[in-house]
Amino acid sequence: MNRRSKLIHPLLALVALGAIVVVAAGCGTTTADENRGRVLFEQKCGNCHALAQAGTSAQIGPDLDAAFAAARESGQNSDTIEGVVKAQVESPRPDNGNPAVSMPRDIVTGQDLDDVAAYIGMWAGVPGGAPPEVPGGPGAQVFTNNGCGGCHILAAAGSGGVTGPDLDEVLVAGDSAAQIEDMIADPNAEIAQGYPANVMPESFGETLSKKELEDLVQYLIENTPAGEGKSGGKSSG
């Protein structure tokens, strides 16, 4: 009994999910695509979990960097973390309707699960984790750094999130920089049709610097119909 407890104890630190955790032996997936896993994480997981490398900051579910930092420091490798993630996704705690302490079963499955688990295994708890540098200028980097693609479709960013509205459709010709800035800083002031309130964080007006917010707004103007007909914006042809 004591020996079994000693074996399990190091793995308990891997998942800070409350009193009940799933302990799983790690087994790396040789066919996993971590880059694809990052995109899937943004789309499927980033609206609940914070992960620095994904640029997500949601606090509905556990912060995955915090959850796995101690385990990584103690010598647990990426394969072990990957195995724990897969077990937790496949067999989460019973859903009690509160997403803060439970998540839906099989939110990703098959190859999608392999890719997401491998991605989390590679980056969760890694000191200094940060989103990769992307082309498109400073506004594109702000978009990536803050996990916007995990919730929104934007063709220019190659993002496919569906938690929030499609930016290629909701930002239309005539939208001004001030209007788009208001949409970011005060998202509940005007809710896009078909989407509930309180989905998008209301903190971007505070967490983004004035320069970052300006860069993001300009990037959106230049890469959506909002820029049509404006000097330096997206052309209509």
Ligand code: HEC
Given for the second form:
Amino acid sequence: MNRRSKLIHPLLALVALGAIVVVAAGCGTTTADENRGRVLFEQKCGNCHALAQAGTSAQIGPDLDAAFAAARESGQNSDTIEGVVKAQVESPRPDNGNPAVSMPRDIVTGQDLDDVAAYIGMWAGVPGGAPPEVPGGPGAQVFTNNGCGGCHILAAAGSGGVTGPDLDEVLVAGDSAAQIEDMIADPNAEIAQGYPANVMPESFGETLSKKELEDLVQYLIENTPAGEGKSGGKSSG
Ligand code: HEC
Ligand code: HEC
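Other form of same protein, the form predicted in complex with the named molecule, not the form predicted alone:
Then the entire complex follows, led off by the chain already shown.
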């Protein structure tokens, strides 16, 4: 054993190790990591596309569950869908009639593209797709289910979206529960400085139940500077 390993050139050892990883992770066909793909999807695609399993709801591009539901029902497998996704990312159809919202080319490449495409191939159009359960209580679950993390950084949720402002920074001491609720339910009433209007979905006021909205606001208060100096985060309103 000892003698043997000394004889193997370090580079060869590395190659051999790589081969083992390939076989273990990809069943021999692919090395894509769907979990990594999910995170990338939330960061790079979820600001434009709805996908139930990712919890994203943006409507700038097509809803990817709707886009692939028929294909999946007619028997197309994950590999086919994966291929369609890769083709679209590498050369997006230019002709949606609105250059302002056309999909940019090569948002992800290489391994990132493999991972995102595999993730979408696994979930797009799958009936009942839903985000996994997360720790942190009901408000954390609402945050994850609704794709807030795809557009916003929030350290407590481990999210890294940069389409909207960093919630650890913009929610400050003094923001009341009622104010934060308005920011979520009526995002265009006041536009955060330096960010575009009409990007944050306007539908949360309707799609979230009263309790979900309350849980979400409470979660944000407890996990950002908005909660500093408050014991319960209660407000009139
Ligand atoms: C800036 C908004 C935007 C982003 C970001 C974006 N897309 Fe798109 N996407 C669109 C639009 C708009 C369309 C429809 C028209 C087109 O093809 O440009 C589209 C179409 C698609 C389609 C084709 C759906 C169908 O109906 O056949 C797929 C698949 C897709 N996008 C995947 C992705 C993936 C994967 C990412 C992330 C790596 C991504 N998109 C990021 C806007 C976006
Ligand atoms: C598709 C991207 C997107 C999604 C999804 C999204 N947001 Fe936003 N959000 C934005 C953008 C862009 C802004 C800044 C423009 C504005 O104020 O409307 C914003 C603004 C905000 C603000 C106000 C910040 C300030 O300083 O005024 C809060 C709070 C917020 N979002 C929370 C959420 C929560 C909670 C969710 C999930 C329920 C969510 N957002 C989902 C893009 C998004």
